[in-house]
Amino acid sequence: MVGSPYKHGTTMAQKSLLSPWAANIAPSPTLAVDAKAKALKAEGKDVCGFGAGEPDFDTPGFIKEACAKALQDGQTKYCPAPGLPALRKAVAEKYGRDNNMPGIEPAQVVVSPGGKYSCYLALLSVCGPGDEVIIPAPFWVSYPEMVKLTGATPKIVFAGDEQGFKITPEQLKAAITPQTKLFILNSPSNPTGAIYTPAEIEALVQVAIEADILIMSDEIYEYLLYDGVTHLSPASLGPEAAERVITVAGFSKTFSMTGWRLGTLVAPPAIAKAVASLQSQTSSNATTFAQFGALAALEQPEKAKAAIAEMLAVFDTRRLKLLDGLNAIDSVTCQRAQGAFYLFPNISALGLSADDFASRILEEKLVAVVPGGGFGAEGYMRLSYATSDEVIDKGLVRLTEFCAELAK
């Protein structure tokens, strides 16, 4: 080949166009379902969408006003890679005040372009080829893919609805090998809405301490709690826990700021420093003026609490309505979620794979759900109740009809 950059005339078709990382990554099934539902809506179809993992509320006005003021004040330039100093300080104080983690220094905080990126940087900072990462299933779809992008190997430990979608200390202990580097804990959970009790978290953390492994605690839904349950941050369980736990969270779910792309990470100093360095070479910093909105959310706690309470009251009503409706359908069973804004019903008795169920109900009934396979749980589906009461009412009617037709 004349002018070929490859030796011996090798063409691009004969070489792998994609890197091993890109070739080995799976697209997000949740985003795929949401995109397909939105495309159908754009065609004028009456779609009942239960796929999106974002609140249907607007961002609170006082947060938007702070961001707008920052724009007017010219806060449109680069800021330090780990985040605005004032915001990092406010995040550190928040963890001391709300999560019983006193003594957190601003230098241990990194503000990133989204909670998803916080998770990725956390894993990238400590994991590499030859390492194993234990991921309880059902899991958030991105965890295994992020682990693979570090060169490490995901090790899945399944916990079904018969055990409340929560792994036991015995399961964790049995999964640990000499190659285990880290364990991912997500409570409240996406996709199940399950929340580990303080005693359960203490037991899991003790296993990690004894095995000398790290924990990435994804607490993005920490304020979305129901039935009087409480949230416990693993890093609050003493010095031995604090030196092993990377806590990731953000503003997307709590304040309906999904499009703002603002995540947080709190870690032991050496890990936080590594994360900041990785961010400096990749995204540089989270959007500067958006960070002023997040700062307002932390510096005006009374307004923040009122906004969260208003959203929670609506979510709770929807949660119970959807839960009752799903459990009223023959051959469908659903656990009572106590966190986040998802339900994860078991549909295995209906005789369809989760993928077939999701595909057919979208095509035949215009109902968008996310199949459980992408969460490591075949035979289940995820429904988000971060949608309107009208969609829930209409969607339940269509779900009931579809399941009845399958039974014929």
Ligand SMILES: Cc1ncc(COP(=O)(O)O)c(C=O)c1O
Contents of the next structure:
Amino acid sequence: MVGSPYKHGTTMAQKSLLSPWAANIAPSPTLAVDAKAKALKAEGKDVCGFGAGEPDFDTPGFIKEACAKALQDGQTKYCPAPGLPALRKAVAEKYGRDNNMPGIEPAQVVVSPGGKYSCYLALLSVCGPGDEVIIPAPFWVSYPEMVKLTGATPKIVFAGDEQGFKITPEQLKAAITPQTKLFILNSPSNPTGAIYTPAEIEALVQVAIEADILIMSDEIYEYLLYDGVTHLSPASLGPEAAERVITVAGFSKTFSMTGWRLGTLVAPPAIAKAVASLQSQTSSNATTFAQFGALAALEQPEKAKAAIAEMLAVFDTRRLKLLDGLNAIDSVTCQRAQGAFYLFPNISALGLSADDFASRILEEKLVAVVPGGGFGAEGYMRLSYATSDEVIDKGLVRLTEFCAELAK
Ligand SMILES: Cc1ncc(COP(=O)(O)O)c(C=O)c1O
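Since the one above is the form predicted alone, can you give the form predicted in complex with this ligand too?
So here's everything in the complex, that chain up top.
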């Protein structure tokens, strides 16, 4: 332990106000772009927002009704820190039913206030100073910051569009050192929408098994799939995989429940127990009556499936429209993403940085996009198609105009 640099009587003005963790943390660039776009909209400006990472649909009615009933019934108190027992059981059953992970015990499940918190607690439960965590880039903006908050060191492995934004087993192997504790896998991916095939996942898991490292598999977009692709949970690949995978997911993206703040985590018993303890000391439980809504979503899989299918059909049409529109712009190329609700075009041929592109197009054309830098990928930008057809149509016209003006 390093001794305190401060003598008795040191004033706050002489100390650094912020802790080393707070002083070094970057704010979320995606939330920042969204906030700027919303502020411009509030001024009456006609902004085309492609920044938001949330579905633009309402939460399905049967889920809202279950939550409203719970509220009316007085479910307004604390519940056990790791979640309502019935919800933990329903989550365990869901993994048996949908993810080929039979035999999950409710004790292996923790329900948290949001998938973001599930990720953070997953990392905090197993990573600490001296550890390295391998993060494939482009990555979700929060992973490196969360890893740093545990005291561990992020180790970024880049995969550009020429390799479909997916790292190879060779890249993973090359990045592993004796300090490596964990590897983060996020499929479908935010920000690229890329999906690892089952064979690709198997190969990466095999590397993790051989090197004896853990995996945090963030599957929050697991149901948002297009072109007939399938999702594979790494933890389903047998006991050797299951004992090293922490599976994180949640209700935000699948059921348009971003504001409900409900995430889930499934882990080997010792890790789940540690996560439950961390949660009990830092947030207690996720909102009790909200968990009844999530329970309805899992206990009525037919209704849930229908609600997801309806949303997916709309997303798919928008995805293809945006994809075609982007690829029709000179000097812009965009991969056909098959998951989530993001496209991640390469704009490096336009001759200005992604940061400049994003700030200029917002100011000059009122189009909000998120520059790739925050995702560890300069030369790209993220567009979310969780927005209306009207915004996509209008936004594409403005993007095309802007890029044509740049080329002049
Ligand atoms: C990859 C990924 N993981 C986790 C989350 C967390 O979602 P939430 O905290 O809304 O459940 C998000 C949200 O943007 C995400 O994109």
